[in-house]
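Here you get one chain, nothing else, as structure tokens; it is the form predicted on its own.
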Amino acid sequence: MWFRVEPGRGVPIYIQIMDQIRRSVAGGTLAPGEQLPSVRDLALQLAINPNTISKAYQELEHEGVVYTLRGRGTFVSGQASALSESDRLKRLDESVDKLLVEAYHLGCTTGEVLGAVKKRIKDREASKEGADDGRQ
């Protein structure tokens, strides 16, 4: 799994990491029992302080999204494999709100926003179908 952080975004880095892990778990990219990168490895990959990664992992453990086995690593919890429908829809609404604010500031029309969303969905479906074909 690849993480990306944006230090100047105004959102603490540990929160950005937590959000990415939550989304990956909810979307099935990270499966229950799957091991996360070690604190040290992820800190090196992202060029950030290991304490930042440690804080993100500790918060996620407190939420029940991950669990840690001392000396073995941090793993995705089986309890965290899916969000409830209301949580999923709430997160979707939040993401749509962010998109709409950005579109407003860019001066995009409703048609441009809808067109962009439809295009991205179509592109993702096509890339997923291509990936599925490559596995067989």
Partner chain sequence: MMADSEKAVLVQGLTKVFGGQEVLKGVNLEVPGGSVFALFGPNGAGKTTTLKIILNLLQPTGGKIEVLGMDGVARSQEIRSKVGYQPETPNFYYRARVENIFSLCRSLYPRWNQARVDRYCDIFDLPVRGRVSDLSKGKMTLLGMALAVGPDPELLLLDEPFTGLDPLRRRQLLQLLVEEMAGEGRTILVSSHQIQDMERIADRVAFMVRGRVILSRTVDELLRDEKKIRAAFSGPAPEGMEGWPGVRRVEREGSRLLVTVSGQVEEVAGRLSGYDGAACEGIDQTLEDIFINYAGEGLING
The other form holds:
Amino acid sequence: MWFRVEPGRGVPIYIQIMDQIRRSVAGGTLAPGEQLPSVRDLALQLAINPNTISKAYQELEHEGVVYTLRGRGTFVSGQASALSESDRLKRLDESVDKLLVEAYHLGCTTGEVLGAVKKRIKDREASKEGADDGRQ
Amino acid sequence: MMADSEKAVLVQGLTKVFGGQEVLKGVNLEVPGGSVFALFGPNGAGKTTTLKIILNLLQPTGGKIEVLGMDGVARSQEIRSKVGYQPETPNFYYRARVENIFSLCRSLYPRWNQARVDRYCDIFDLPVRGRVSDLSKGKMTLLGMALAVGPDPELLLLDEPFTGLDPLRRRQLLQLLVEEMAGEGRTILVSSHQIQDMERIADRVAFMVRGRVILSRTVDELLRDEKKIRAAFSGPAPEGMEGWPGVRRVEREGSRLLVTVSGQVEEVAGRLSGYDGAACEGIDQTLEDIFINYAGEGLING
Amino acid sequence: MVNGPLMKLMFKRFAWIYWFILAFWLVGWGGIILGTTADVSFNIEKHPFFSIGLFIALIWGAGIFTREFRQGGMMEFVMARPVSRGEFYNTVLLSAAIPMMSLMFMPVLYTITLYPWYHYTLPLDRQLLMCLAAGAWVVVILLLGINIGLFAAVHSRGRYGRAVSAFILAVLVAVFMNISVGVQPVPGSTDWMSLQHPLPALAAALLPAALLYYLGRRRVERMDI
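Got the form predicted on its own; any chance of the form predicted in complex with its partner chain too?
Full assembly next; the chain just shown is listed first.
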């Protein structure tokens, strides 16, 4: 498994890795129950500090994205976020802010933005079902 | 192997005077066992001098040094048997062959892991039967690295280990360093100018400027706490912001303010947005930005 | 308190001196065998081994730590390993003292290898004692050179370090030249002492040798490498 690590981006590397795992889980490329590479293997492959990988895994476990079985490894959980209500909403706000910056510069109306969001949600659900069917 | 909580290197109030010139002016450094510690600083900041004093190649003028729990001066010989050192400019017996250097080192250390050295030579394509004087600058650096890991050291002191290396070799070296710390929990203290490479592997960084350590934090803390905030106001901009807790510097960009914040980012942003028609925007800083920020300040204010 | 592996390295490094001694002996030996048929008697006083030894010891000693090991980076290379400074000092000193001593024993080497053709004015046992005394004084001068060299190295950043050591070296060379110019050794000089009174000369060398050894060692143990 490969992740893009960009030192010098101003974002801690463990957060860069967390974001990519989250994205893969949300997009369905990482299925629930799938095993993630071990800390040591991933550290060697990406040439980054093993503590950084551990930290990313721990934070993801804390959020409920993955779970760890002692002696067996780290697995994708596929459950809803284990974060608190306020944390979840705060994170959502941050992402919505990014979307709104883009919409402002594109000159989109409120209706266009809401319509696009709804459409994307439908598309993703459809493709995720397709992926699940394919896997079964 | 040491417990994580122990300090692999502890330097307190270290001073060094060379011919009447104070090169180190009270260096404090704490390197936790099992961590990777990166030492950044402009040329002449005293990084090499500090590393050499840790090995007792240079005598401290004042201050306290403890390495692997031992007194840095009194028990330096014992310390050196457990420390692998890669010098900034590798000095070898140039007429010798690489393998002769290995056999000399093997006989000088109580413990020597030739299999490990051979593996490094293999990875780095070092000509074992060739003469040291025929090696390129990059190969010389890599030979220094192979020699440093030979004694299975508890502490690795690396002085500019990426000098003269191409991207492929740099990546190989990084992976080997990761292997060193993942496998056996070695402590690694590196001085380097390659901030981005060090960001990959360092747990902690320290910035040295003009013979002092001006900052020593974990990488994650630095990236989290050191931010800039750009703020614009429709009304009058706040005065006396330099005095606010967390604010390190305020620059004017026309009618806007660029505020450099250390810690308390949210508090400062919150306080700013309380002003008339304030628009705030947080900007991430890279490790390099932060370094140049702090180091530049140290150089100007002296 | 000598480091074995390091000693081996030093022998390799100083191999040229042994080759020099061998060549010197061969040339002298060949010259005598080919050039003379008659019975030749050898007057030790006319052979300037001692003066040559003093010059070499002084100049070589002054550069041995500083030029050979410190500037070339070899001292740093060795001292980054688990070798104590005392060990390093002893090893380098011994590896330099042995060839200097060997040089002083060359008259004996001639005597033994040239025996029927070549006679000394002195009996062999007295010769041995004399060479030993001369060797001891050459080692004293070696130690003096080492101390001068270390002084210059330690004060190389100061203004006068190099000037002072250059001056001392020049004075010493001048003194040695005066001693060796006369065919007859100056009474009271070390040369004369080792020739006429080898036993007291040997004893007299011990005190300065010990003192200079101690001073040099202290310097090496406290210096920056």
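Here the rigid core means the biggest group of C-alpha atoms that line up within 1.5 Å when the two forms are laid on top of each other. Numbering follows the first chain given and starts at 1. No experiment lies behind these values; they were computed from the predicted model shown.
If you fit the rigid core between the two forms, you'll see the Cα of Arg9 move by less than 2 angstroms. For Asn51, the Cα coordinates differ by under 2 angstroms between the two forms after the core has been superposed. For Glu102, the displacement of the CA atom between the two forms, after superposition on the rigid core, amounts to 10.2 Å.
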